[in-house]
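A single chain comes next, written as structure tokens; it is the form predicted alone.
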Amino acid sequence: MASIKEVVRPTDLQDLLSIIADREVESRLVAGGTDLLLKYRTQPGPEISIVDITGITELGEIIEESDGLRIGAAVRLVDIIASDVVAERFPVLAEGAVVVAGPQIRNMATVGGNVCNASPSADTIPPLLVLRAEAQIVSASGRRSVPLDRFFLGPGKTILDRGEMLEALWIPWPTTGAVASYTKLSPRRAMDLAVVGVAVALWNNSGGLDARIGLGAVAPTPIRAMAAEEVIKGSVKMDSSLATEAAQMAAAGISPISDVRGGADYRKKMVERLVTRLLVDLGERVGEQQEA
């Protein structure tokens, strides 16, 4: 397993981000650490600093700007969960966090350790993807935001270069009528990874329907089925032939593996069954706006 030189505490993020700039070994910074004992305990491993961000008041804050809403890295997911305004504005982000493992994991485990994991099958995501989340990361020398479609290159691997971290998740104030939903397929109802994860968002605006997709534990990064959503694009109103064709081409645009979960064509069979169930139900939901 790794070594672990030192476990420091900062309280400032100009402090953190000099130790993280500054450290001869590798950081690694934790703030639930949840991953962190079952990563290292069996995988060789260079010699790391450990650096908890929880001492940081302002990596813990949901806040509410004038364009969208700003989620520090260190909120924890049953702070997502109980958040009034997710619950209100980003529902479909509430369902992902709600089904991450179990209470003591939840109270522990935080957005950003469940997004810089960049796990295939972490179930914070796929709804992240439909909401237009951006990653915004900052280092000593600056700041940058990326799309998080953007953000991972592969099974825990993400554009992070050394000395950066993920400060904050943002996310655009939803476009009006719009409605999402995110659903999950495990072996068990809790505490287990998703075999197939799919969240969708639905609106309709003056060029018609238009739509999101994303997907996860189906490729080596959760992604975003964009040939589907081309699919609905401009569509006056969805039906189950309409679903039915969307969700069969994000079934042909995946790459899933075989494991003791689920194999790749049952992944395959799968992603198209949840697509098309949650297209057909966002379909009515925006249908009865338009008709009240």
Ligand SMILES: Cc1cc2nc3c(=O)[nH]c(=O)nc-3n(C[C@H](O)[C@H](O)[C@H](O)COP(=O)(O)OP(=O)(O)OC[C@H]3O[C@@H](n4cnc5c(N)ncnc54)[C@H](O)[C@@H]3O)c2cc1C
Contents of the next structure:
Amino acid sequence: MASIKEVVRPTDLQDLLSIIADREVESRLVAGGTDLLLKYRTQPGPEISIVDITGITELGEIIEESDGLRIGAAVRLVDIIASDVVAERFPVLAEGAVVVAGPQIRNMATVGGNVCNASPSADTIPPLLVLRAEAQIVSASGRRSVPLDRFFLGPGKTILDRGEMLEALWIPWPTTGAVASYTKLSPRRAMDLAVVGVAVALWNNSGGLDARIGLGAVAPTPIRAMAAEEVIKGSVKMDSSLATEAAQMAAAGISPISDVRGGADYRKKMVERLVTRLLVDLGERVGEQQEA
Amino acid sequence: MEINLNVNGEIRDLVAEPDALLIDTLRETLGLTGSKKGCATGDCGACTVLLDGRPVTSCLVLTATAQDKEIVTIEGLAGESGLHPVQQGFVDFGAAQCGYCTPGMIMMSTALLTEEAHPTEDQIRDGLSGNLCRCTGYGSIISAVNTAALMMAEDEQ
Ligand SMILES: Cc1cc2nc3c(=O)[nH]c(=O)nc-3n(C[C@H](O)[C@H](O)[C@H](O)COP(=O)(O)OP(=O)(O)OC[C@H]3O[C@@H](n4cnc5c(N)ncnc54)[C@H](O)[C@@H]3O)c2cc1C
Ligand code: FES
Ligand code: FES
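Mind sharing the form predicted in complex with the ligand? What's above is the form predicted alone.
Following is the full complex, with the preceding chain placed first.
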């Protein structure tokens, strides 16, 4: 079993980055700890040094920038749910955050932890994917930014290199009239992981409709259903036949596993159903794009 | 490592392993055995305590990261004038059978009523969705919280 050698709690980002850049020490970042503490207690591994990132003020901030919203990696889910700007501009993200676990966990769990844990069923990831989020990554040697749909490599695996951490998630302001929603399918309303999670964003631009579809718990990582997005692109109007066609495309493009939560066929059927339903609902709400 | 914790308004100096969990430190080192350890995986809520005013499952908190924060456990809830209204509500409604879930239920309910003085039944159910009870049944627990809300509203007046 992995054992914790020490717990360090830096208050300065540069200090933190030099700690994780040190190749002599096996270190692990901890934010809310709701994934990490379970993992270290159940998986064998080397002695680790735990680096608490919650002492760094800037990582806990939500900042409105001219072209988008910057959400610090250590912003807690409870703060996402309570944020006015999220409620007003990106309610789909709060819809994802509020269905994670129960209230006690949401008081500790962070959005950066949910993303970096890279679980296929993480509830904030499909919403972030449809919002065109970017992962802002920092290390002692600099910064880089990567679209979130290129951040995940497999269950628990991300593109983060040793010495790198997620600094923030950045989301561009939405097109006027854009709408989005997330649905989590799980037997229990709380404290249960998604059997499938579906997020859809729909908006109009000069060439007609455009959509983004994010799927959770149907592949080794959360994914976008790009072929289904293509079906919608450029259409004049959303109706049930277009929604169904796109949803069938989304279901055809996945090969989920069968496990205790649901069989592969069931998951495909539910993806088809939920994508259809969300597209039809959003089709009724989507507004015209206004010239800026 | 040497740690000082602010528990129920008192600063407690202690020595803890770096991997010590807050629930174990509270129970084993400080003798505050009111908080219970049910699952140790964040699922049952029996270990719920307030950390800087917010309810968290203390089985998922490292003792080392609870320094500089205010911790309130079930032992710190009753005032000089007697039981907290939520505790009284649980007594009045027989909302505890074996009692194992009760401290967590009460801490969670107290936090809920601080945020929302007049919760609907749905809000209470949502608020307690991270707390499991294997014996009493949730009906009397919800009645207890409802009554506590009314008692607290009366006290306000
Ligand atoms: C009972 C229970 C129920 C749950 N239910 C759900 C659920 O319904 N839906 C859901 O999506 N999740 C669920 N979870 C999982 C968990 O709560 C979330 O994934 C949570 O958001 C993780 O955030 P954290 O801050 O606690 O992460 P931590 O545990 O602190 O970290 C998670 C991982 O990410 C790494 N990490 C953290 N921050 C950074 C960073 N800034 N840069 C790089 N790496 C970083 C850590 O090293 C670790 O590997 C549940 C967990 C529990 C215990
Ligand atoms: S013991 Fe902490 S949630 Fe069950
Ligand atoms: S009273 Fe026994 S578990 Fe709730």
